[in-house]
Each structure stands twice: as structure tokens, then as C-alpha cells.
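In the form predicted alone, a lone chain appears below as C-alpha cells.
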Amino acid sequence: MNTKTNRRDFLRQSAVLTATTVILPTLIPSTALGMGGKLAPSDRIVMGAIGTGGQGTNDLRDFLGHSKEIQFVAVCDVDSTHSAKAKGIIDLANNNTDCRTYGDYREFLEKEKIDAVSIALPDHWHGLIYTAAANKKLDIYGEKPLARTIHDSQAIVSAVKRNNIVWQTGSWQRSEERFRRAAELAINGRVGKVTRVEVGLPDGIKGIGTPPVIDVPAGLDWETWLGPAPKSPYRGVCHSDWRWMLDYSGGQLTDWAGHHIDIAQWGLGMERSGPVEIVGKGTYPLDGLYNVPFAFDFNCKYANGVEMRVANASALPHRMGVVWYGDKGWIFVDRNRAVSASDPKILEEVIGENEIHLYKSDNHIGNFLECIRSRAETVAPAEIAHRSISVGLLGEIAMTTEQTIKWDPKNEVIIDNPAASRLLSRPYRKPWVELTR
């Protein structure tokens, strides 16, 4: 096919030819036409999914709510029961049985000629698979947190920029009016000069002991599920409970950093920077398989003097959510309660034409699809997701070392602490090779 062929013209020609033959495709990804991912408004975006467990399936269903704009053609999961279920959902939506399934993301990325991919995986896999998809120049909807380590997170940001792809993080609170409104009031000084922020994340889980080693269930490729993480026998804890083990996640802290820490920095105007000093303590299970902190409390200082406290909900007066405190009052936002303020009149304030207006998105999936066509930056790009999870991961390092961490947010290095600096990455198990920026 001549790569100069206009995609819309090709589809129109295909429609004419199918009057006499049924062997030509009716849906061609823009990548197959050498168009660098650019799509005409009338074209459907061809997609696939890597990771089709609970969150992956939720994302898939959200995307299928935009069926006039997209079509899923393939899925990949290390558990064949997950991929089979996802295939059934897609085939039903497409009214055919054509959805292809894979167990290895490398085969998926090599064989599938698609425009974009939705990815939802345990955190320890984010670095490798996000960068691999970016290097295939696919536009990516990737679940938060961006990565398990700051090193992997940096590599993802570099891959996204280097390949000039569209990235949307699954930090959907950015597309909710209440969070945008609260952040706009804070950043425009409606509570005066903000001097401190409180960020409440969910309380953690203390543990379940150490379950016995059991046989790996049929259909699950346990070795690949572990991937770059340390070798471990199968104990029946996998698809939903991985978040409570440090080899794969940082618990509620890293799970929710991409939500509430993200919103906190949005309202500070610090979403592309970070703190300069972090100190705190965590409380960890004494035994058993679960070993992430079930309680955590750390303080972040920014170069402009603002301090941000991040803790599990039980330790804070407002519990879950974000509170910006200024010299004229405070404003609070959370997903399960109405926005509130020290003075209700604050909530009635109008943001003037010449004041700061934050990025407006009213539909997180829709914003991603719109940006695939326009090639504009999304409401939750990789750089901002990286800065959000970096705060959580620096807090984890401060709690692990029980030291005050000095951070250079411009060069993204820990200052004068080689031992803490080593915790910016985690060694990969062979044959997996650690990422470079």
C-alpha cells in the first residue's frame, strides 16, 4: 500500500470494492498507513489492551462506551481466563469473534498494528511494558501509579517524549469538576497564600500471615507475572493482593499518590516539580506475606516554603482527600464528599478571565481520544504522573531509611546520600534488563 494514501480515501475505496468482494478489511489502523498516528475525525481508533484483570476490564468497558470512536481488536494477559473474558466482552461489542488474544506482551506489540493501547498491570511491570509500548509509537492510556520506582518512572517519561506519543494516566480525578474547581480556587489565592497542604490516603492493610505454597492455577503464567520481580513461589495471592507486597507495590501510599498527591500539587502549581526535603515514618507488619506500611506519615517541604503532609486517613482531621491551608482560610476536596471551605463564600468565588484556569476535561477517556486526534497534551500526561508518584516514592524512601531525604527536583537526584539514592531503582531479575533514560 502506498504510504501516501489518505486513510479516509482508502476506507472510502474499500467500501466501494466490498460491493463485489468481502476480502478487504474495513478497519485499518493509521500506523499501517504510515501516517504517524494522526487520525481524521471520522476515523475510528484501533486499540488493544495489555492487562485485562479487574482494573483493565473496567477501563475496557469505559472505552467501549465510546464505541463510535474506537474499536478493540486484541488483548493480552498472562492469565488466559482474563484474556478470554475480555475477548468475550469485545466480541459482543463488535458483534463478531475476531478479537485476538495473547499471553506475551512482546508478541502482542510485535504483531498488532494498532493506534493505541490501554494498559493496566501490577506496578512492578509498568516500567518495562509502558516503555516497550511507547517505543512502538503507540498512544497509551496507562494506569497509575506511573511506575514502582522513580528510575522506571523517569524512563517512561523519556520514552513518551522521545517517541512523541499521546499519554493519558488513569488519574481520572483530573477530569472531575470538583477537583478542578477546588484546585483553581487554591491556586488563585481564594484562601490567601497557601502555606501547607494535607493529603489523606486510605489506611493500609495489616496482613494475612503467610499462606502455604500451592499449585499455580491453570491458565496463569506465574513466571511471567513475576517478571522482573524476585523469584517467589505461588501462594494464591496474585491478581488483587499484589498491592500489599513491596516487591510489586508500595500499598495504599503508591496506589493513591497518583490521585490525591496529584491534585494537591495541581492546586499548588507544582505539578511539574516537587519537594526539596522529605521526612517521615511508616508502620509495617511484623510478619507475614504483606509487608507494605499500613500506616504512614511524612512531611514534604517545597522550595517556596510550602509544606505538604501525606498520611493515612486515620492520622488526619479531614481523613481522605486534599486540604489547602492559606492565611485566609482553607478548602477541602475528596471524591466522596462535597467540596467544603472554612467560609462557604469561598466556594462561590468566580475565577476571572485573567486568572489561572486549569486544564478542563469533563471525560477522562474522551480527553485521551480527543488528544489522539489533535496530538495535544492530555489532562494527565506522563510528566505530571511522574511528579505525583515521585512524592509518594520519596516518602517511601524516607520511611525506609528513617532519614531526612534532600531532593533536587530539577535534576531529580537525592543529594549527598548514596544509600538512599540506590533506592531510586530496584534490581531486575534476569533475564529482564533494567531501563535507561
Second form
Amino acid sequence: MNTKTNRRDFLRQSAVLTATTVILPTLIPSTALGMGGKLAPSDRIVMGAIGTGGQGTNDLRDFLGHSKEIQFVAVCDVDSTHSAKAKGIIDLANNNTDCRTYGDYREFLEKEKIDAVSIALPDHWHGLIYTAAANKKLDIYGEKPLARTIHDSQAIVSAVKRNNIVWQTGSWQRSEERFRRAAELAINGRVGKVTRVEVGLPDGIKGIGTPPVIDVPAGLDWETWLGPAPKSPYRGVCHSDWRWMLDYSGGQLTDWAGHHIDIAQWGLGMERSGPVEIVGKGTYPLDGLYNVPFAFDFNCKYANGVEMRVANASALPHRMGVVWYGDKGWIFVDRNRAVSASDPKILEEVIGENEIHLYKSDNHIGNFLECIRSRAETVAPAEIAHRSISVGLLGEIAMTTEQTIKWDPKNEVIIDNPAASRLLSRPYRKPWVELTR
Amino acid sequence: MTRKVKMSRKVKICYKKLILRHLIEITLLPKMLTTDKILFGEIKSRNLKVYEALFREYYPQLVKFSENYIYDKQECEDIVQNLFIHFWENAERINLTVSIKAYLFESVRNRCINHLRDLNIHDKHNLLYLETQLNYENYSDTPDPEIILKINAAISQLPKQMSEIFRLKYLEGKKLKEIATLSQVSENTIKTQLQRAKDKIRRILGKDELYSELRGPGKNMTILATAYADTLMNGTGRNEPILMTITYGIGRIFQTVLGNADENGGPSMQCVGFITTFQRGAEWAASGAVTQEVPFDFPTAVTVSLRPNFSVMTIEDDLAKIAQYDLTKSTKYFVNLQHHMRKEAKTASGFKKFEKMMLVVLEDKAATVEGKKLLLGELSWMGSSESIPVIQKLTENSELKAAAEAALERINTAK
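Let's compare: the form predicted alone is above, so bring in the form predicted together with its partner chain.
Time for the whole complex; same chain goes first.
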């Protein structure tokens, strides 16, 4: 623990140095920092990865694009084929065979002396592992959505605060110029007073029936993969397909809440608050293993009267993306289409010096590494990620109960509805014990 | 008032065969005979007695014939009366080349079709036209062979004497007196026997019903399908419209007379014919187009096709299925149950009632572990304190312990 604190202090000091001494680069040649412009090995951020499936591998590759500043030394996955593959990628980058592999995250956290960890897991595992890593005082790059339940999400936020770690959520849209620009125009009233937002998320899938129970493939620890989720026989539906089952995820809705709902609340200035009333309806597959709604449509009211409609793309005129409607026009943003507005002039508007300037990051991983050194808040801190997924999860509760859910965003409780309140958490299967705030 | 008539199942018509027969009939249209020439000559010379005789002979037949096209008796009588007036007043100018009977029937048909056209009713597949050919005795005395097959099968199940009398009357067309002579019984006995035979055959052929004599202006209507209301089953002897579309301004209406739920849970709504036409009709009314394909199990002229599972499931039905649930079974009943629950959840009393029904299954010793697990998951969030003792008991069952404890834990966390 002591060595870690020292390393962190050193990193912080070096960040202060570079920030205050402008002429430093000319006095100290970059070679002095390490070979080929790299930081000396002792100064690089030592990292590990938990969860090295599809998104975990994507994140790993993104991190390795910053290999001057970081060094991966270990990976952990319940599927040994995943960890072996990740080790291969890391060893190639490190030009050695030293990357260690683990199957149990508790052993990984106990044995590895690292500074930061990149975590990409199915949602039902987020609560336990994010809090465990935070309690080890590791800085965390964690995939969105923040958690499977609001209860877990709250526990993660307090663990991050309590341990004073740097947290970056994988909501990378926040580090894209187009999203920041659109949200900045909305929040500065370039479409007038915003009264309504539409958030279009992808359509879900209708299901695959119920595949037969089969043998668990070699290398996969199915029991641990299930973890706190209810015990269930293996039907060949696991990696990447978990998205369509309520025990592990809320479907496209919760997957994308961390993207488009996140951006929508950014532009509303609601990123650290939430709606007060949620009502809506979901359409669920008629049979089979997949049971998340493939179509969803719910409406959120904020205390200031603004309304946000969240629905699957087919239900909305703009399909995917975020549209802020103000009394003077609208502005639209999505990943693959040009930012547009009711009047093209809106898009050329300059934001004045005394107006709201949103957090500027142009590289999501880079922003995380920068903040590890500076100890500053990242562009996608845990609290904001928590508020984004809360909207998605409250929508899920409104659809499950088909009742109007009254939410107190300050105290984060559902008002006068004990049954719906229980849906704020999911029971953990023993021996896993539910988190406390 | 719509009259409800019990009917034999109408068998699909082989249109090709009918069209062919129609063509043959046209080429063989009854030639003008000497008697026709004499009678027509009398009409032209204003012989009122001959005219009246013709009127009396053909009027009822023609009205009945026209009723195959137009479901308004008054209108049919007007059409036939107008034709007779025309026939009398314009006899000089009429160039008669066929028999008087053929002339009258053809004219009534044309007048009926013109009338329908004026009402903006389209006989989309010439159903009325073709079925009249088939069913009106003057134009087609051979019933559909499929009907004969079915009736024959039914007749063979009757007592010997009864079946013989029935055969003589309906298949050989003998008069009551002739049958009485042939079978050596009184006419009254024959009548009783025929009545009983009809009742029995009705039961054998299956309980089916057909709505006939539909009321209304019936304008702007396109008839898509008809069914013959067989007199054998006390029907009207007409082709009754079964499926039709009606336009109302820019609106589209699809109407089906099928789908009346049987009192004893019979299969009428399970019929693939009903399901398919209803779905396609509904799609058309909603979108103006039909994209759904006709399914492979659509009934044919000789097959009945049912989907026995196609019924509205009640909460009780779903719970009964869930009580038998194991991991190899479909989860659709559980999904259905959740759907019911969302509806019930709108009121506190509905919610309570729902909870009680689920608890009955949890207490049922015969219900499966997997079924109970599904219900425990639901009760974990929607269950009240009433659920606690029942769930508590389930913790003693080693297979259900984990799920029951998880449910209790969640119920107790309610703030």
C-alpha cells in the first residue's frame, strides 16, 4: 500500500511540475523521460484489465494506443480463452511474455500491485467488482452503464468518493467534439428555453426461443460468470448475448442510457440530478430466454418542467440520437449523422466567454490518464454515469410496473411505492452479498 | 334483424370448374322453342291472360333468384316487377332469341348486377354470380360434390328407414306422396322422419352457424367471400356475404361475420380460416395493404384446420401452465402472466388478487420447482407481507431455499 501511495504522489508532483514550468520541455530532452519519448518505466501508469471479452479487448487496444504512458501487467477473466487472448495482445506490446492471467478477480486485486484498472464486464457484475477495485484504491476506467441497479450504482459512487480515486466511465461520446458542441449549444439556450428532449436508442431484438441446455465450454467458469445473478443452466448464451436477459442487463435501453441519455442530460444541465416523474410502456418478447423489452417508450418529467422522451429508434421521427427542442428551434446529434438544427445558423453560434463551457476532452482514454496524474475530475465521472443510468433504470421500473413512478432525485428514493422501490435492487445470489452505500 | 341459422360448413368452390360450366351453359342456352314463339306472339298481341300466367309462374322464382344478388326482398320484387312491366310494354321491340324463361332469368341477373353497381358494391371474385350458377336449381341442379360426399357420410349414420326417406326426398327429389307409396308409411310419418333426420344430420355435420339476411343499406361494399346458406339446414338458400369491405369517406372498414365464440368453447375462433382472414382484414383496414401471407395450414375444400392453442389465456390458465413449468418448456405463459400483472397492477385490489393467486401455486405441492422459482421472482418485488409466511415455508425446501430467501430479503428491504 505504501509503495502505491508513493507512486501516486510522484505522479501528482510530476503533473504539477509540467503544468507550472512552461519552459521545462526545452530544458529536459524527452529522451530523459525514457527511451523513444516514453516515460521511464518506473513513471508509467501500471495497469491491469478485468473482463477481456469484446468490449474489454476494444478498451485494451485503446489503452495500448497510449503505450508511452502506460504498461499492462495482468488480466483477469472467467473465460481463460479470453484472458489468454488478452495476454497475447499485451505481451506483443510489451515485447515480453510477462503478462499474468487470473480467473478470480479477488486474487487479481490481492496480488497485483497496479495503479489503475480497466474493467469491462456484464452489468450484473459491475457493482461488486467496481467497488472492490475502488476499495483497493485503484483508479478505474469502467464500462457503461455504471450498474445493473440503482442500488449498485449508488454503492459504486460512494466507493469512488470514499476512496478518492479517479474514475472514468466508458461513455466516450463525451470526448467527441460533435456531442459536446451540440450539448453546449443546447445548454446555452441557442434553441431558446429547452422544453423537451427526445432520446432515440437502438431497437431491441425479439428473441431466440429457449435453446437447449448444453455442456459449458472448456475454459469458461460459468458459475463465476453468473456470480450474483440467479443460478441458471448453460444454454450457449453468454458472451455478448447477456445483453438480452434481465438477470444481467436491461437491453438496449440500459446499454445506451450511458450514451444518449447521458448526452441529453448534459445538454439539459441535469447531469447531476434527475427526473421527478417517469411513466412508460415496454414491449417484451412473447417467449424464450430473452426477456428484455425490444421496444420501449417512456417519458420523464424534470422538476423544472422539461420533459424527456426515451424510446427505441423505430418509435421516433429522428430515430437514433438526441434532439433538444426549445421555444426557438431544435438541435439534433447522433454518432453517424451530421449535427443538425432547425436553423443552420444555430450551428455556427459562438459560445461567449461568460457562458457555460462544457468540460472539454478530445481523447477519452487520454483524459483518464491525464486525470490520474492531475487527480482532477474526468469528463465522465461516476456520479454523472450514475445519474445517466438511473434514468434508464427508472424507465425499466416504470415499464415493469406500468405505474407512474415518482422519484426524488435529491434523496434518490421512489416516493410512496414500496413494490416499485424493491426494483431499485436485485437480490444477490449467495455467497455474494449485496453492497451497502 | 339478423337471423341466426345453423348451417353445414360451406365448401370452397372450384371456380375453374364453374367458369367452364358457365361457358358451356352460354353456348347451350335454351333455344327458343315453338311454345315460346306462340307465347311471345300472344304477349305481343296484348293477351293479358298469357301475360298473367307467365307472371304467376315465374315471379316467385325470379324474386328468389334475384335474392342471391341483393339482400333486400323489396328491392328484388321491384326489379322483377319492373322487368315484367318492361316485358309487357316493350314486347314489340324485344328481339327474343332464347326461351322466355332464359330471357327472364338473364334479364333479372343483369338488372341485379346493375343495381349492385349503382350501390357501388363490387362482387370482387364474381362470387355472387358463380355461386348463383351453382346453387340456384334452375341453373345448376348439381350440388357441389363435396357437399354430397359429406351429406352421404352423415346419412349413412342414420337409422335405415330414416336414411332411405331422406335420400328419396333430398337426393332424388321425390315428392312426399311418392315416398309414402314407396316406403309404405303415412305422409305424416315421413314428415316426422325427415325432421328427425335433419336434426340428426345437423348434429353429425357439426354445429356451425351462419349469419344470414344481414341488414343495412349495404352500400359502397365489396364482397370478398360468401357462404351458401343451405336450406337443408334451415338456411335461406342464398349466398350470404361473409367477408366484405366497406368504404366510408376516406375510411376503410373490413367486416367479417365469422368468429362468434361458441358457448361450449367450440373451435370457431380456432379456425385458421377465421384467424387468417381476420388478421389480413385488420391489416388492410389499418394500412390499406395486405402483406401477411396465407399460412400453409389454411383450410381447403376438404380439410378443417384448427389452432387449438389459439385462445385467450386467463390468469388462471397461465398459472396452471406455470405450475407445470420445467426448463424444457416455453416461457410464454410466464410472459403472459407478467402482461396480466401489469394490467392488474393499476389498482391496489387487482395487485392483491394477483398476489393471492400466485401464492396458491406456491402452496401447491404438485407445482414444479422451476415454476415456483419464476413466481418467487415476481413476488420478490410485488409481494406484500401476506406472501412472507408462504415463502418462509419454501425455505425448508432445499431446491427452493435460495430463491425463497432472495425473495424474502427483497420484500424486507422495502423502504
